[in-house]
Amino acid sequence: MDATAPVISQTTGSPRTTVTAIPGDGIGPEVMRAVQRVLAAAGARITWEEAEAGAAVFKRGIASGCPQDTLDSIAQTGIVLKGPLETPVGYGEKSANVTLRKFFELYGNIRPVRELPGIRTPFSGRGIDLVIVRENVEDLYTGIEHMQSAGAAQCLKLITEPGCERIIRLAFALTQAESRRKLACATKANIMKMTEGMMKRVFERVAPEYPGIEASHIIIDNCAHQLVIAPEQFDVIVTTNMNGDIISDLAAGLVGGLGVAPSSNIGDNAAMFEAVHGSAPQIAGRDLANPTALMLSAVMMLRHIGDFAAAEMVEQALLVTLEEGRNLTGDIAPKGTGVGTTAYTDQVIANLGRTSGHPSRQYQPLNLPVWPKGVWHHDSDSRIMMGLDVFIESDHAPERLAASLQAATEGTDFTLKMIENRGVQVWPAHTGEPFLVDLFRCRFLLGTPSEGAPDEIAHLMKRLTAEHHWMHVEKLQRFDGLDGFTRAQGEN
């Protein structure tokens, strides 16, 4: 087939789905074209609406990397197939990938990890077949950062109860849809007991609703360890955003790397399917790119829109091609036998209708709840103000700083309880010599906890401002009898 021929679906008389196609940068247009050819030959019921994002858009001065026409197309179609996008150095402010995920609230990232025939790795023969489900819009990736002093930076780790519940229910639904048996929730709840701990607590609350699934919790560092020691033990893993970003790339490395790793991003009103590898500009336009990752992402897309027959046909043709080992691209072919993108794509098309020795799973549609619109709010029966944490920039020794702060509390209902530096209490001092930087968290407790205390807060902050450069303030609150704050290392 001529690689420049128009893409025409072979399906007639069937409902069609309009999909926004974003070819992307570098090798993106080549792998997109290859995938469109395969899907057309398989009779996929798709009409393509091409859109633009990435480097060329940044160069036009659009800081998000996504023009309004592209956003409008996605809002209309609700389905995106996307090639790799660049975030150029020196211009452009945000990742276009992240912009698309956040703009359309694509809260769930799904990364299948499966051993593929013909792709040899140190883990070949282990039967790796797992899925990582990553929360996709919260956590440290909200991108809320501030310089607290000239030499101390802060990033806000934001985890919400509905954010946890959405991704956990997606993970359970996927486990059911793929007839899997086990779901592990991976967190760092042993250290971050409120943020990562929230993911663990919501998981344990939701799990009894899915009695047919073996639910368990695992600490994320042990999860990474176990993925290398015995990856075949896992079925589905659900985790928070940064944890998932790290272990999904780790897991892809077990089966051949990002060049064969598919991905989907799921939201209530849109879904985006993408290759997670880079744009490889050094080989762009040379007919050398491997379209496998985007091809497998398109298979996920076909299943998402309900075209299970075409999805299985494409997947099986790809597996047959890899099994036979003929006409593979140079990155996965035996040394000296590689062919170009076009020839590889031709081989996959030639194998449509054949069945490999690696059967496809029997997939069912995802059964996801519809989340209500509006502002989510978790009401509490009681909310008590216990005090304040005030972050102060200072080059004073802790004892001198404490004396000044104690003087500032005179005539207020607050007392200074402790001062910490990078998480360790440094006043009152304990044994040891922690390294100090110029950002101190100073904890003040109210003598009489109350439901508000705005006047007391204003009084204290006025006094502190006269002597100190404070950066931000956190209320210490108790919800329904439970402290909504943690203690510093060494604080009693």
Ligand code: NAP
Given for the second form:
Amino acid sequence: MDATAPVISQTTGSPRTTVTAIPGDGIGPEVMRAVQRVLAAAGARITWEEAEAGAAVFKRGIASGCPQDTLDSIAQTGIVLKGPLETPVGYGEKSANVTLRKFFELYGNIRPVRELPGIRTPFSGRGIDLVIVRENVEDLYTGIEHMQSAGAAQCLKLITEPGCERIIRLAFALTQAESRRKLACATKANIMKMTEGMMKRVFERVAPEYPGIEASHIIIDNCAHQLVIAPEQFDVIVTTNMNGDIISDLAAGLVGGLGVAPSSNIGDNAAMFEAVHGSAPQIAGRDLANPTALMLSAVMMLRHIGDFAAAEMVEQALLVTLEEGRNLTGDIAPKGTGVGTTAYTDQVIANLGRTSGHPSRQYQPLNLPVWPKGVWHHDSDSRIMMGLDVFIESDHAPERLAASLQAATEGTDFTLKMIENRGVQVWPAHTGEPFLVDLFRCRFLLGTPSEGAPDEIAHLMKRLTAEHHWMHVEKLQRFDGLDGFTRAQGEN
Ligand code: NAP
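To test you: the structure above is the form predicted alone. What is the structure of the form predicted together with the named molecule?
Zooming out: every chain and molecule, the one shown earlier first.
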């Protein structure tokens, strides 16, 4: 894909932008109202279209937590400012947040982590100012889980090449748009060579297209370590979904916690801006909530729609308010001096037009490649079937299981190569003392690797079905001369 391909316009071109506002649950309506007041006072050119999602919707029996009217509004406006949403116990299967992210394919979760004046943390004074770009829809969060036996659960970690390329290009574009210099890709490619390794490989392929950006790879556990011992070294970090979920909350903790952390969720056709915190039901409706996180999310939204002047004005007013420490909400004010949501918001409005000692960055529009519609397909020049991995539930010892599986291969083109248990080879030989559970991966290799072998597969599976309880089967394939499968610990 060409990074200089036509870009999605981040501005509507019209004097006003219509934004879908979802106040949400708990403190959501209070913080939304506060943000809308500040944006109006800053002269932001926004028309709000209010929409509903969350607890009340679930209770009306809508299992997604999002009514069709709300989905239609977002499809129309393409921009959402959202308060926190609850999934009430006993209603709905999926969270309304996840519904929105998946429905609009909001693949990029952007979490800026910046030291804020007046918010004391053990890391104050270090100058932390970084952004975490998290892939938001793939990985373990596809929610594909199966019990393999009554006591063994499995979750599918699905990572795709276009999924990696989209998020990596978003991260490079964001690094450029925010006039930053460094982008680190954080993965666990050393252990998960196919899935996490895919992110690393795509990153290394794409990086040379952005010669002005210092690109590096870091193992995710070291990244977590470095975030705590020297967080100021990072500029932008791009990572897979699960890694990003964890390190983005960790990083928020370095600068004052989830209560002041903003975020955006970016897709090709819609973008959603929200605070990281939840609905804080204990303080809801009491004028106690801190609207800072949603305000900072709205600043991200203003930049996204191209209203850089209003974004900087609101950001600076907020920073002046925090710097001066007057009229802060109870959660961040010095003891005994806290005020309510409304008074804090009034103070931010009063500070509009002032400049803090913390200048805003120079931002440019975020230019993203347009992804082609249709089913993405990576065609390989050659694809050779090498064999099968069959996952079998058994309480037999490995030697006894192996004897029975070898008997099943008689008269077929397959031979039993190895049996493993939770990733460690336990037959024909094993090292150490493996702890065995009732789920074995049994690897069968074809005597004559070929392009398909459907009859051979059917033959073997019929034999195995007669004798064994198998749960799932994976084909062992070689794409363009490279194995599309890993080896078990101890397998040669
Ligand atoms: P939470 O709502 O973030 O609240 C945890 C605590 O953090 C609150 O009790 C409050 O502490 C403090 N807090 C959070 N936001 C604050 C703010 N803006 N101003 C002042 N204090 C704030 O987390 P939770 O209790 O785990 O979740 C509550 C509900 O929110 C759950 O239903 C959850 O599913 C949902 N949730 C939604 C989202 C989302 O929509 N994106 C995200 C997270 C959670 P004090 O008690 O000390 O005042």
